[in-house]
Amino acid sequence: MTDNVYSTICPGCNFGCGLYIRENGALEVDFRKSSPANAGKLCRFGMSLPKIFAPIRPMVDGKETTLEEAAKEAAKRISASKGSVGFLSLGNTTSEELLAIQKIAESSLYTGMVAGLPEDTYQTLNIGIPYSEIEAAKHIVLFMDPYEQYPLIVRRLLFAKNKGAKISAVWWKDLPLADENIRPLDVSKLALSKDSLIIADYNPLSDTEQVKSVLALAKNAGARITFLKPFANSTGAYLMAKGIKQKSISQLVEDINNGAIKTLFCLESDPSALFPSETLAKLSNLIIQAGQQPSSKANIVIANEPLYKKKGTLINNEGRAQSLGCAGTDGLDALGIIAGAKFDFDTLNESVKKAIGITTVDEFTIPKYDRPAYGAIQASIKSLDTKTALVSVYNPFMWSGLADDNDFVELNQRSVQALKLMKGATVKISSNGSAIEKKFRVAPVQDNILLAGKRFGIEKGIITPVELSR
């Protein structure tokens, strides 16, 4: 294998998936078929990589300069704001850059934990079952849309399927490969049993009660649960988090808004995901350590090399432990710059191997984790307060802030004839004294919902209360 050809992991969700990055020119995707997440297959989005991984430059206030510079102006900031700054990693980048930024962030770290779950749910939450697990189930149920989300998965389903599995949906609309479609509201339809294998997604935005609901669902049935999660390292941030004081997304929402929080540093994390506009408009100063050009206008920008470049570990939805094979340390040496203190790669290493009780990183075996029964939920399923609401599904394009061609709302073909729409033409929604325009398609959706693969501008939540128009 030549000098520029890396051997790594799509940054695009929890799933895993190997594959090669060239640098000819131009970057290229290749495919590695032995890698045992997918098997060299990828979706659009590992194909649209080369689009992520655009070059970017530090920047201090707006003019470029060295990644040691950036980083040294951080420090100095982080240092003079010292009581109200915060620290986001949402777990995009490598279990040892994840402990280097614990030992920075002391309590003031912010992750993608959701506000509100029980403790004790949490290994459930964030560790999933091997995918092979799935590949047998002999009934699966589905809380999400693996084609818009998850679609390596896709794959897993249908083998089961031809192994006789009955899939069945909890969806706002019909999904191809169901045995039955179920609308969310009408979930007390839903036949579980023991035999039941449950699949969901957990992400920062996620509803509380629904994901509340979701467990006690399985937690009643004796059934198996798992959770899909975005951001490569997203089980990893998890495993080396535990037992260390962490808070929520909506907790930094808040102590932004009310001015705790004056200076945000986020390491490999996009806060125009996760925040309103009007919420970064409050920070002092806005940090971000990333490989990957962000979307939100930072004051400093410390560019450190991409994820395919980097030295270290991810830990995959399986709990499988993967190797990016490569040399490269600049940001593990800018967060030393931060901490005024370098970091060492080998002795971090050693920590992140022993937090998940393996010796040696093989992305072949997946080590053995505790999987304690957690205790009953409270949960209540939401109606719907509203004739019609704009559901978001969240995927890869969106966390990245990656152009995508979802740039329209789907709903169904009733929906269409009351509002009159023609082919072509385009549909406004209002809400929260705010209206857009976009496209639409027709799709098996439930009535008065549209659902959306983009984020528009207009949420406030994962679901929003609109009106329609033409």
Second form
Amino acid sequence: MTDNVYSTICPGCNFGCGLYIRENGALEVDFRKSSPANAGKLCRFGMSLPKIFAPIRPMVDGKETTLEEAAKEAAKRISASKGSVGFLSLGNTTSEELLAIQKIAESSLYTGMVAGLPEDTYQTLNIGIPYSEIEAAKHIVLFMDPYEQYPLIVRRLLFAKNKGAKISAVWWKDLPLADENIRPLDVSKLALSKDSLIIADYNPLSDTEQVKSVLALAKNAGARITFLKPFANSTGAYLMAKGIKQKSISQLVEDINNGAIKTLFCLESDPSALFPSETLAKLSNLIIQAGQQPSSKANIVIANEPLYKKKGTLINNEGRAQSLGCAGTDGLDALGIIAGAKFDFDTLNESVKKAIGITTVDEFTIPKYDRPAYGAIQASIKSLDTKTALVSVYNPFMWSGLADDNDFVELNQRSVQALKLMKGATVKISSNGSAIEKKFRVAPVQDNILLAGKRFGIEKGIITPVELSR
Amino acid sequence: MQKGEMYVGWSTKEEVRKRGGSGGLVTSMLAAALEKKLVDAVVVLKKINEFEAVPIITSDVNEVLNSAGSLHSVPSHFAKLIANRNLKVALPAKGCDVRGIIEQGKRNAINLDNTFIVGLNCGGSMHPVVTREMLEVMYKIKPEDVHGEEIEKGKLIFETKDGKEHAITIDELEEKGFGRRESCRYCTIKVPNNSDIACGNWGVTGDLVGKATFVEINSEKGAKLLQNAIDAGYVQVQKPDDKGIAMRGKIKGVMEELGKKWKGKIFVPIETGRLEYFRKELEHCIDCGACKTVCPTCSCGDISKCTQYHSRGDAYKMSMYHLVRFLHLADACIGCGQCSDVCPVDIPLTRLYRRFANPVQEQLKYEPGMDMQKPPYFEVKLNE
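Form predicted in complex with the partner chain, following the form predicted alone:
After this comes the whole thing, all chains and molecules, with the earlier chain placed first.
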């Protein structure tokens, strides 16, 4: 008997948190305290990983099969649908697999990029600054909720604050660590300087104008800006696909809706978190290759090993290359079956290192990246054209279909009193003829705003006009 | 051999002597226990580098013989690792490991009759990320160049690959915010006499310094473990000299006094605003539950009062989760520091738990994990 212990990286977001997964009958999380990104610390999602890594089985049209047979059937259907196949890869897997799928997808690769952003901002959007620079900043401006969205950044912010940094939050509710809380619609009150560092969230569902507006704020003030991203290898996905033709999620939704894409192959990407169910229903074939249970109902499931058993390279928000210290290449082999040619791991690994400009993967050294300035940006901030709105806040649970305890909304005390809501009861939320009832938590949220860390099915984007009643 | 006897011993295997700390006695004793089927499994640290090792449970004698020696920058804890696994196991254990194992035993999660605890003298451990930074800032050496480490006469010494030694006093390191984890500074269990057999280099004298381990037998199981290793030809022992025994007692005393001083320094009484102090410290909590998961004295599992009374939807100024844990840990906290280590928002949780535990444990004259005394909160007697 010897324990199987895997040194791995959490797939919850692109923070790059190291941990061990221990196979001890059931799976257990163990803390890898030497990990440079997180010092062994994990958020609520990281602590839930044994649930997300529950075993899955290869399936074809609802029948269980082998990984190889599932991949062969996928290859057959992709070949038969030539011209109407899309390949979706958000970056939740190794850089080596991301290079492999590019070769298969050719011009039909859809990624987590957001449409409508200037090309000269891509590097800024996709490669963050080292966390040590956040700790050394004098003025930090948050366009996100660090506690809910990227919890491991909180300790870096507190470190900076203890060293004298001022923290401003441009957010829908007051954040305990902020010295100054500004509501998003009052952003004109924000004073920025060259000493300011803006931290924002960039994910496939980000609002183009909102992203442009924070980029413009930084540009106009000469402030630094960095984005945090949602997938284990978001930064790697950008670096590996640099210069490759790729399309956005919004383009994919359009292409499926107009019938241009009828077969969709998803590599470690669960489309149900991104698309309306009516869009998914238009597909003739949904093929998902994954190491964790997808929440979408797929025609073919190519169940490869979970991330913690994979061999390969991830690149975190800081641009830090991290090696998954395991041996699994099932995913790469399955991609080989689809491509009709075996992918050699070592060759791909060399290409990955070349793309980053390194010769060895050393998690303790962050490679140097160009940080080119981007041009002036025109952004139009939309006013809130509704009296009351539900704001959906991204968090790692949303992408994975994992059950969470975020089943409530936050609203402020004035709203609770105005609606005469009772402690322990629910609030009725109506939108476009749909209505749901949710528990609520009293929090220092902006008037007439409901915040939710979970999607309830009535959302129309990030901000949904709603009506409230008891 | 019997309880109370002391020896100085070393491994008979040259490779183990070279790799292991202080003559490789502990490694050899564990390997012998496995080979002679005294136990079914052994816990060892599988070394990745000078700052990382992962604890594993193994039945492979070679894995034990190849395991890491002393690593001060690997603040792991073994109690939860062996809990609820129904193993006949031997394992090395710092004072806090021993205390956690005994508390799990009281909660029926570990069968102590089947658990051979090899206690390791411990002056404290360091967080690996802090150690790396300390090496660059204080020692001006690259962590990758470090070959070995030792604590001697109040100094933390790193040996680099070029054979040079780099020493700074622990006092100086800790003044600058480096050095040992906070909980280790005020820990007073330096020689784990609560284990079956206590091992360490304090008390080794003359030519044997660095080449042997001082051993004190604390239980019948401890005697059995050592005798088994001698009978198997893995270990040789001799009686310690009086000078060594005196020296060991002196070091132990000095270290314990230092721990008490740190305790006074850290736990300055909060005269006013006690509630606000705790509320402020906890305001960044993200409800990850890592502090409970890692806690070596908690054996409640997923369904427990602290989680059942708490909901993320509550808007209390201080969560029921923490309030229940403060209460539960008042008689159970062993001050191991694991909760502070893993807290993602750096709440000094051990310090907060000890704020409750120090007065409660002092008043009830109860030290968890030191013996099999029933925890006071297991049996509350009401005065009529």
